[in-house]
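Presented as structure tokens, the chain that follows is alone, the form predicted alone.
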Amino acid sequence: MSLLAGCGGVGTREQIIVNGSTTILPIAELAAKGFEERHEGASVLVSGMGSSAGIEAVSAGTAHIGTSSRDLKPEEESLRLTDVPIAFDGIAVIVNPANPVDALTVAQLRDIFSGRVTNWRELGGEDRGIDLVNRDEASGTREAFKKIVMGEEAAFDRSAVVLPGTGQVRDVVSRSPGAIGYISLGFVPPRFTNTTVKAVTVDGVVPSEESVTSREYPIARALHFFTNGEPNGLTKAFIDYVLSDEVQQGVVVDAGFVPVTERGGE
């Protein structure tokens, strides 16, 4: 049974089901109650299974809003779905605090991700070797990744541990002095934990909210709200609310993400 029809429904409780990417979960859970508490009888239920799992969620319609922090693949642009950028997001590459090596390329990282570099020795290191974490193939992230970094030129070393949330990636890479991994820029400071990770420089240009506004941080996505065809009702409302400069200037920022708007809506 679809949900959509549910949406905008009159004289009962109203509730949106938003589902999909991790990278997005804390400005859709943020934003989510900031809504409710200016639309009494509404109800927005939030959840991160990844950006693959929102995209079908949406488009079997059990979902009003998937979320995904990758774009859709060509299988999925015939879904039809509405896209609405919501923030911008750069994806930090972080390694142990104890590794000396600070500064990578796109083509090192390349390197190392399809397990051609195996010891950080060959990049300036201590002669110590590369622990790779990788996110599973339902992360927006990955895809982004892949896009960005991997190109059509090198696959992913199989080798490398595969974990399923930013969290789990960020806290590996904290406790193991060999590893490398990449989480978005808003999940680098230690928010919610004591736990610390090192973001390196990309060819020379340090992670940071300028750096993707200014299109200078070269591994960096838009984030995404899709919806089966033109939002309406209660759903539309809560987009709106997402787009407005409360929410942009507000939970977005304080999120570590980049205002759709200061990249003008790319």
Second form
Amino acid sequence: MSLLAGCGGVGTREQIIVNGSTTILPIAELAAKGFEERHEGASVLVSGMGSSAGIEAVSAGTAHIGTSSRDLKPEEESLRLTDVPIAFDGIAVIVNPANPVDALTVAQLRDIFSGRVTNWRELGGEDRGIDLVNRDEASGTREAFKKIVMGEEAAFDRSAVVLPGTGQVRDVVSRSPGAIGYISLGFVPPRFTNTTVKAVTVDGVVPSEESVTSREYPIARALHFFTNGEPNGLTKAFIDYVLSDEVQQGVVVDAGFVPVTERGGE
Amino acid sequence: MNGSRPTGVAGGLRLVSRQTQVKEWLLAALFFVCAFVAVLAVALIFAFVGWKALPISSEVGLGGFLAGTEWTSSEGKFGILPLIQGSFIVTLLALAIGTPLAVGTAVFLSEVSTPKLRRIVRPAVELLAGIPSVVYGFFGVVMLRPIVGSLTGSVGFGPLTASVILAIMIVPTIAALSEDALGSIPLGIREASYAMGATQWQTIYKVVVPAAKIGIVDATILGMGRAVGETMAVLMLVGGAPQFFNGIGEPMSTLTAQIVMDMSYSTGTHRTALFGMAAILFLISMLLVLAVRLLSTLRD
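Having seen the form predicted alone, can you show the form predicted together with its partner chain?
The complete assembly is shown below, putting the previous chain first.
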């Protein structure tokens, strides 16, 4: 890729590589586009291979910024990465629009995703098997969901379909009547597709930007940029741009996330 | 391949100049290097994968790795038995669907078709081999998955969806090799069959196909090699759930799919386990090639 960029031609083209969370992908991509327009000769390469891959990439030096939709795990603390929270996000639990169930509790979710409850009838729905849709182990969304909903004692049911991205989970749930999955709040409205999914209330709270800001919605987490050491040069300029009001009130809000400034540090 | 170097042709007669001899010798060396690269590549890859996989026996234990029933990398459980089972189920199901289709195609091309039809069918089958596997996977996700989902009352990911797509992918391999096998049966055998009063159908299934049996089995084994190693389409369709088989419409995982899913973030023992799985795949394909070799000596 750097070879191609080098052949681009206009003087020296500075490049930063951003890799990680598929949840953060839309923020990173749109911010990258805005940043490139403001900084002539700068190019930001954005890819999404999952939060764990992003953290792995930034610590291995194959990316300047690793994006993550989960906090660092204990064994990753030793990597000495600099953490820059860039937004807050709720994780919405989604079901097929045809599913009559529209309210679940965290305890019910734990039973569903650990395989203890396997029929929608037990949750006040139709007599239909529950088809679990889970994320892959590289996913920060999975890690955050596991931490908040499953806790220490419950493990994910191994019979769940495992999909590698937020978009795939959304697509499959929108087309399968018995399916249930979880995705970032920002992906619930049909932003990039024409399919619909239904977000259920959790413990009676509707997942929304407001309920995440007010900390009422129980399944919420911070979205992070990680750099290896203190950011400098173009990397710092890009992070500053992402933290600016322009991006926070623009791209971040438009993508359905909560700006860092509104919820305060965690 | 008589093995003699071109320089030897002249012997002591000096029919060609010294310069030409050197040139000939250099060319022979060049071709030897070309042929050697493939052998070297296999040896290096095998050595590297084996070296990377070796710690698995001390970190997890060979028994716990091969016979372990749980694969949960985040909890440090690295048992690949469900993945091995998944690879075999998907492969065998694909062969069960794909082989009759491919052998039928080969019989059609070799025995039944008119030359005109053959000119349409053969390129079409060859084209199947040229389609990138991600395109097969994409087609499977969009078209086949919803159908399987409504038939089995599930989400539609699983061995059935993966195997149907995989069956189409292995048709060109098996069909082309089977057609070669059928084509190598001497015409006289068919003529003798007709002379005995057999019909075309009787000749095909009682004489020609049995005569080409070893070649067809050979083709099937090579098709199996392709099916075991196929990754992208299987990854997209099999569901990625590392559990034992509990229905053709229920998600599973395979060795190849799990390697792709995990490799981007794996470290430590997890990565060693992935190399261990790669070594298993290597061994499987080695055994398949060995089987083909054995069959060929049987035939000669």
